[in-house]
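There is one chain below, alone, in structure tokens, taken in the form predicted on its own.
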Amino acid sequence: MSKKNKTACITGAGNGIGRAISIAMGNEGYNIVCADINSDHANETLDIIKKNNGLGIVIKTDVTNFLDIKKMVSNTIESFGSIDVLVNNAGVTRTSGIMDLTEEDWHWIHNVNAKGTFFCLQETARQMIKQKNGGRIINMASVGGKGFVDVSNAIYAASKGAVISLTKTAAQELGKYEITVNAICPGITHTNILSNIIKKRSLEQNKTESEIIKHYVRDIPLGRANEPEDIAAMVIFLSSEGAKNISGQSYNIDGGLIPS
């Protein structure tokens, strides 16, 4: 995919692997569209993006909610004039045991993980089967979807065994479009909201916070955990000519945690 000209629209954008996404591919030239519900970090992951030359806005985004979807497909087209990959990256968990999850934990997760990743898709779907040239869907679920339970909660987890689910169906039904649809399952990655369970744990266990985080990397084949970079650099090759084949699949990006 030729990038004069071509734009990219990230939810979460403003920290952690939204904003490592949003800086790769604004220094591959994309026209960046940072959306995120924080809007005050969303300006900082664009002021990153421009100092390094880059052009981009920011559009507040919820995605649960759907006129807000609606908003940032138009604001896009408005600015930009083209959607031409989505990065579906918005998500969030609570780190707790089966037992203790509440109806409130499961509403909450699903509305952004899943609801969300799912009504982004079909909105800029249909602004991409409008455009008539193709497009690249990427979405960001995680091993927890495949049943690594260490990264978070069972919640999490089947919100994200969802998205890749959803990543199958819609790479079949849009295919015909010459749209892609792919997930990312990204391992154990250093992001704010791996800090906060590493916390808790550190806590519930009476270990150092250096000790929880030796636990999750032993078993590592590769002896590290991500940086958003990692994650980011296979958007860069999914939204890529190379890979424009491509599509149902979900990549896992955790130094070989775990096998499939």
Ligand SMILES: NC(=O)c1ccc[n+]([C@@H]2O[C@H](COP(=O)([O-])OP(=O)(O)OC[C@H]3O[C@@H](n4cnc5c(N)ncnc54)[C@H](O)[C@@H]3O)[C@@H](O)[C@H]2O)c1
Given for the second form:
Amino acid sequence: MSKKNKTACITGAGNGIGRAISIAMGNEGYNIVCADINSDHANETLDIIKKNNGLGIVIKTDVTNFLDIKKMVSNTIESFGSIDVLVNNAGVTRTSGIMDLTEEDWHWIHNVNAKGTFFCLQETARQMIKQKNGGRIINMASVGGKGFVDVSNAIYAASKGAVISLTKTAAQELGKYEITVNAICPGITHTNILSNIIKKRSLEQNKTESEIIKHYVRDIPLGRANEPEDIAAMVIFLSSEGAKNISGQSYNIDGGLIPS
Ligand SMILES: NC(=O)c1ccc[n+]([C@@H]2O[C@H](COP(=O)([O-])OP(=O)(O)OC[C@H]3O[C@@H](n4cnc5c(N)ncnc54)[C@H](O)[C@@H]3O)[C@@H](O)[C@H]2O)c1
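Moving on from the form predicted on its own, please list the structure of the form predicted in complex with the named molecule.
Once more the chain from above appears, this time first in line as the rest of the complex follows.
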């Protein structure tokens, strides 16, 4: 049994922000379900959790596939008996201007970011309601969903706007079950998503990658991009006892980049 005897399921746990969240929650004593479409990467995350004396499992999950989502929740219950925190973190993007984006981009980005978030929330909330012990759902949005355009694209921004909106409505509907629903809107964060964007912009603009990074960081009042651990710290707080009366909110973690 873990210290907390509580279980957190993190989608997109195989890399970047999801990996940092999984490790931080593991260190807090949660049983961790590392759910990712890439089970090799999710297993690497689990290895780190185990090295830190944590407990967890990997469930290979494509969040665009409803049967996978059902399996993610049922296997979590078989292994740990409850699901207390869901972090809807899996997300994708492609860096392009409006004129270059395609219908395929629309379907891919919305299927993972918006549809995946909704159905993971729905299936998990069903289980949390059955448990009669409340729960915490944390959705990964983005400052892109609030109009910041520098590293996002219009389709990605719309998908993250959908996540922010879903967070507000789900919070209202699920409050009576003591389930809180909040979103985090990271600004620029050092992960693979950012490295890919920087590489692409560096080629397009014929600038070095460090010049591109300087350009992004220039307007951040606190003077740096996020590390994935900055986002994990907020997840720990929103899962904590101290946050039990906070719901329907979308918190920017962006070094002060955008004011609301
Ligand atoms: N990095 C940033 O600057 C930044 C900024 C704002 C918001 N975000 C958001 O944070 C979240 C995590 O991003 P990241 O930067 O860590 O990305 P990342 O690419 O490093 O990791 C994303 C993870 O999601 C997994 N994934 C992709 N498609 C999936 C699917 N269909 N089903 C299950 N898992 C899937 C990938 O395998 C990967 O492990 C995303 O929702 C992203 O939109 C990131």
